[in-house]
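Take a look at this one chain, the form predicted alone, written out in structure tokens.
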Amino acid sequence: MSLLEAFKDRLAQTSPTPLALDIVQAEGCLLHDRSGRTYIDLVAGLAVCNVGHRHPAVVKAIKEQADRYLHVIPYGEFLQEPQVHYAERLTSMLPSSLNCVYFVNSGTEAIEAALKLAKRITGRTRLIACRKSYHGSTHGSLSITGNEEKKYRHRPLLPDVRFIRFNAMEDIILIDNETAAVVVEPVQGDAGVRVPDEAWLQALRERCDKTGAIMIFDEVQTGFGRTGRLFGMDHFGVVPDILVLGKALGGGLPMGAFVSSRERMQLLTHQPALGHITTFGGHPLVCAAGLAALEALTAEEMPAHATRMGALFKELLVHPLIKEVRGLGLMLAVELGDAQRVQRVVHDCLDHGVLGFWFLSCPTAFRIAPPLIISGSQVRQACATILAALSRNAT
């Protein structure tokens, strides 16, 4: 059997049409697969790989917190210095009242246990979350989500979620005293990367504090310096109660978490204890990798860098066909009101070297979020391609 015949028969599959690339190696912006070809990343593992892939600070801690140990123990009971650390550095450049970590294993995992905490501060039941929003796969995190195409056939999921309109001033009323947590994305993703108004943003905040909900922000894709900011809610002076993160917390490896203050974590703990919990979160091999992809994200500056070659891809991807270039440092969608079309051109980029993708939630645009480091060069190269498969695709 090759290797395609297995990648399709003895692994789940996730769509009837995967890319099917088969990649051997990857360094900083490119991949490259068996046949020799070369591609410009701009998908970073969905903005997973924020540093680039194999970053070597990131490699060279990966590979001396593996001569030390693994696995020890389930999250919680041992005193594991990478994960002290890394809770170390990371609250360290966060507000004052997201002074708590606690990691997981994925970003939706967090949002999971981001509910359960909201529900223990409060006691109240009612979630709300904004049309269009893509929080996870789970139950939890997929009843929260607006996309009802995702959810239809995996009813019932968790009772007594609203849902409003991102951006909508009107909508923020229905926040309520029986509402235990609204749930936002400060640049929605999925949705095709929809920037909203700072004053959406603070007055969700304000209609919070009034109403005792405690509002979350699920910053799984807008961290780590991939708008241009270090997190996306610098952008809009907002912090939340609860933040929620993952993708490129670990560095390339598996990783999520959720921040809180001291006080609201300690709720986890006692009635009943356990209140929530891990067997992998916090792995010292991730925390590590994590850690180190962190201090270069800030060393070398990459959320500027990220601000400068996103503005140079909107600058260059000018085209009949493009109707609109949307959002802030990497994060950026090219619109072209055509699903179709948005299909074919991305098929075309890949035919010819650069590696693009689409949104869930936005079939209509395609999403540009590749390394913060690729350089100007790389952006250059990779907006002919997109430019010439636009082109030929004007039909």
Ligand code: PMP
Second form
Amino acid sequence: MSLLEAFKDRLAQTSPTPLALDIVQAEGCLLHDRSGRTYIDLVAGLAVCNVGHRHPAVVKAIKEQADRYLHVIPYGEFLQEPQVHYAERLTSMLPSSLNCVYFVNSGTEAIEAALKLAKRITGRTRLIACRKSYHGSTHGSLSITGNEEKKYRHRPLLPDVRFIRFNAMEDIILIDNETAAVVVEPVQGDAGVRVPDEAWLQALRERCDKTGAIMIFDEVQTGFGRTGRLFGMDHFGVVPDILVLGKALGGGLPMGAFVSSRERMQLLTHQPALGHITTFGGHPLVCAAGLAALEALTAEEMPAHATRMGALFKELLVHPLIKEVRGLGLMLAVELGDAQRVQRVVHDCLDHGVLGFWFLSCPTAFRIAPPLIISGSQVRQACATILAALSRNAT
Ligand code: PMP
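Requested next: the structure of the form predicted in complex with the ligand (the form predicted alone having been shown above).
What follows is the whole complex; the chain from before opens it.
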């Protein structure tokens, strides 16, 4: 069986039309396939490889930790130096109320745990999320995801979930003193990159304070420099009660986390003890990689570079078929207003050495979310390819 046949036959398929690139090597912003072709990566493993593929400091940290120990015990029993160091460093970069980290294995798992914690804090059950949101694929996260198509075959999901419109002031009133949590992406990702008004997020914060609802920011996609600041929330001057992280958190290895105050986190220690548990969460190898990535991200000032490169994309991507390029930093959506053309253009770009990708809930746009280290000349090359692809697919 060929590799492609085995891929299709022996691995569960989620996409009816997988891209099926056969990557043998990756570094920086480039992917190399088995046939010797090179691609500029505008996807970064879906906002994971923010510091670039195989950043030398990340690879070094992984190798060094692999030589010490791998898994030794489920989360929370032993002192594991990489875990403690990563939690210390991460919280040193966050507002002082977000001073305690719980590491898990993925974004959706972190969302699940954050929902549980919000219920524990408030003693309430009602959850509020936004239309067109994406929070993950497990039952709880799916329940608060605003994409009906992904949900309807899995009901019953969590009860007592309500949706508000993203960035709609009038809907904030739906948050009341029966609300346990309000879950928001500071910039919606899979909705096609939607940036809210600062006033809306601030009003949401005030309403949560007034009603006692817990404000949860899902920064799985917006975290770690993606939007041009270390975290998406940094654009808006709003601090959540629980911060949810994932994707780039592990420096290219699988990881999620939720961060809150020490007092609130202590609810997970008693009645019941072991209030949230995970075997692999905070794996030492992943923590070592994540910490090295975070150090590289800040030392090399990648968020500021992302701002500059994002502006360059916006400047260069001018074409009669482009209705809008929206987003912050290197979290961008190129809006064509035509779902079929998006498909054709993404495939055309791939044929010409540029990997772009689509969104879950916005078929009329494609995403640009490269590693944050993308160079100016790579941006120019990628934009020239995109513009040529648009012209080839004008009819
Ligand atoms: N929240 C957001 C905002 C996301 O973009 C994603 C993944 N696309 C998730 C949660 C789920 O993360 P994971 O796939 O690691 O479970």
